[in-house]
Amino acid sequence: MDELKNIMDAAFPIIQEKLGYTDSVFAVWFSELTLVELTDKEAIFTTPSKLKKNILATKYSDVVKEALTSVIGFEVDPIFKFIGEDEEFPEPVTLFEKRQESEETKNARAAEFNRLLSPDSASSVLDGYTFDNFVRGDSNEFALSLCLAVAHEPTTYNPLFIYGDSGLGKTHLLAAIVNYIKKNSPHLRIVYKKSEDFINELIQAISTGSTVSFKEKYRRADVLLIDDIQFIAGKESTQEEFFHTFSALYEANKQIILTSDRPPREIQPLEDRLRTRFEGACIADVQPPSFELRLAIIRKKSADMGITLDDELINYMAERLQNNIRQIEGVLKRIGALRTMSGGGLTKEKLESIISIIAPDSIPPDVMVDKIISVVAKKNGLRPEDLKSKKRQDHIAKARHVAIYIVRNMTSLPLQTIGQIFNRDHTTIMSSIEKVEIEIKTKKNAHAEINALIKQIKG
């Protein structure tokens, strides 16, 4: 296995260079591929996500086989296998229509369409916003993969449709491939807007008359993004208009990606054929930040903004902002400006009044555990006591382990110290959440289930 990761450890800087990709694009597709088998005629990788399997068999294949081809001296075919019970998704199908005009036209038409649209329309709004500086985690990474996906080939993955609550990211990833797309296929017309713009532009051309140059905009584009799209619940004009456009751009191969804070069949009230094509979307969710992303989103974002935070106050900030990215970012932009204005070290009590004025309904771990143990203790029937017993029986065990995953995931609280709250020593804990975490996998309502508790928890 060794002389198996050495040869990998020669190839990854050859695709790198190869494609062209930053570390952080780089990492999202080959972190987690492994050479485990070598022929004279065949190399065998793993990765554990099945989207990703499907990428790398479609688009990564060849500039594998010239790197392995390069570092061992011969030729073999690269075969890619995923671990795990992911998620089954379709091979990626391109089925965007080849123009046979020459780059320079098609650069300048889009130019010329994209200068046209308003100035929010893929326009500085979005600048700063890349997949370079998107902090990736568990709680992101599959609607991460999509978009990349969608970016480097639009239609690989059409429509796409992401859904979060509000402040984890969706916007930024659509600025990110807004950007990409304008970077490396500038022939390409994108079209951006926030539904509520994509409502009161409809309103306004109505009332004008210029219904016509309306849809003429939006139905030429190449790449249409609607941000917030369950804005249109219960507007019927906006509702019938978005189904033409939606149905001509999909008809004539062009990508289409939606987001929103809730999936279709929560958006009420919406007419059931755009229901049920938003429903035949390629859908994927945006979870709020684990501790460890919270961590590392702290971290960069400080970084970013040149201010220097110790670990206990970093680790402070991650217990005390769950909820969402804006947040953070919303605190650490009031750090830095009192510190411009007043200067002086930032203290614990400093910042506990910085996160009550941005937060104030950030919730400190203790009270979060009270809090988890007693929605789901109500939940199944039972007392909070229940949970923290030694009882053993299936029901009650059950709901014990669904506590303690909760538990783990919005707190920052060490395995030991969950163990002591539920009278179990850590390595019980931690069988717990793989528990959890296997039937999330293989449960098809599980995952759903979980992120209801943990919406009533945030209340």
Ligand code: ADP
Given for the second form:
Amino acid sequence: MDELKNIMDAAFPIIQEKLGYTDSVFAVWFSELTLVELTDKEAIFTTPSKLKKNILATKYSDVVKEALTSVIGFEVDPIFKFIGEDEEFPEPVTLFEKRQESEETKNARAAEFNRLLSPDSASSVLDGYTFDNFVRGDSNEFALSLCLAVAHEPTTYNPLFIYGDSGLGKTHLLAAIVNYIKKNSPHLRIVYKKSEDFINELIQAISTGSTVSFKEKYRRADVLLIDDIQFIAGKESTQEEFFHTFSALYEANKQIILTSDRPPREIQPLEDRLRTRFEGACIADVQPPSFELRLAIIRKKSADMGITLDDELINYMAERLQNNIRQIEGVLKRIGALRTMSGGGLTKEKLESIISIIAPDSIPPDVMVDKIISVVAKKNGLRPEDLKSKKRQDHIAKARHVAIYIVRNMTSLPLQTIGQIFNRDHTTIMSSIEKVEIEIKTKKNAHAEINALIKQIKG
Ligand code: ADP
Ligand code: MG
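Swap state to the form predicted in complex with the ligand from the form predicted alone:
So here's everything in the complex, that chain up top.
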């Protein structure tokens, strides 16, 4: 046992160094981690939190493995196990429970506070966004776990900063936190604000000379959630005020949760001291959903809306709507509306026309293929037909390989279909793709050249 402890005493500083975490952030994830068994293949760890177990396994496995290897001299796979009571989360924080007032008084006060100060958090705008109806996938798992942890036990990860492109579920997660806290910790005072509203309110307060009460109200929050904080960029007086609110709440150990469409370093211009605060937050991103997650979301949402869809149509939707879950929802709503209006069955053509209205940025595969072929041909001084022809001259073959590679990457069409487009069988298509992959690995400019083409095709 002592030996295992010695190993971890040596490994922890290496892990912390690799992650670049401060002591307190490092402790959040690793303080309860115990190495209980070491074999020639595996290192078995236990942790008393299911949530942390999941996060350790998905996010920190590689770094733990590397550190262990450097300490013990051979490679082992870390396995993380949850031990203890079968509860989802750590014990709730006691911080907010020690007030003298009775339960009812506290709850009533908090409700009143929420109603006055943060109408959005008290009203129904956020209704319907819960953790239960948030579909989990690799691309959002990390952010989701942190939001759950914070909702259950405010200040576990403080401040929390969630970023990602539009339509990927950030507002949904914030709303889920608000709804969870309202239900499970009704004595907490919540301020949920879109940053535009925060900014407007501040401007209003300045013009009516009521900044003092503005400040006081915000600083009485137990949990402050600001959605789309990137809008604060370039707004000096708002940044100044927000910095003070942020600091006051943070120092009073109140939970702060921010979302943004970009990471802190890309919010420009932003005061240095505010940037430092944001960068010191617990930061999680939400990525565009994988094909599997898109399928799962379409299945769940269509079922919830009482819409039955063929597998073929579900697949087609998942293929076409890659970057934005809001668009998936928009298309489903439209299908729902059409269904009630016409009662007719949904065909692929009808679906395509809905998609082209709701997601005009998402180009149908056949249009995309034509565009790729014409851009690649033009770049090489050829005609589009040349790329589909049997001609074997070196420069034509090369351009053809590139076009095939880009079609595969931008459309995720099956090899067979790509074969039909280029009048070749699927093994030839495969070998074209491989040739370009080798080129990218071995030739200095190949990658940049392909990226430039892709950019042109998208533009
Ligand atoms: P963002 O704030 O990141 O722009 P939203 O939270 O507004 O995105 O999400 C857009 C829509 O997609 C919302 O209606 C939301 O409910 C839905 N959505 C996003 N991610 C998921 C998910 N993982 N599961 C279920 N619905 C989701
Ligand atoms: Mg949003």
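We call the rigid core whatever largest set of C-alpha positions still superposes within 1.5 Å between the two forms. Treat the numbers as computed from the prediction; the structure is a model and nothing was measured. Residue numbers count along the first chain shown, from 1.
With the core held fixed between the two forms, residue 205 has its Cα displaced by under 2 Å. With the core held fixed between the two forms, residue 269 has its Cα displaced by under 2 Å.
Relative to the superposed rigid core, residue 280 undergoes a CA displacement smaller than 2 Å between the two forms.
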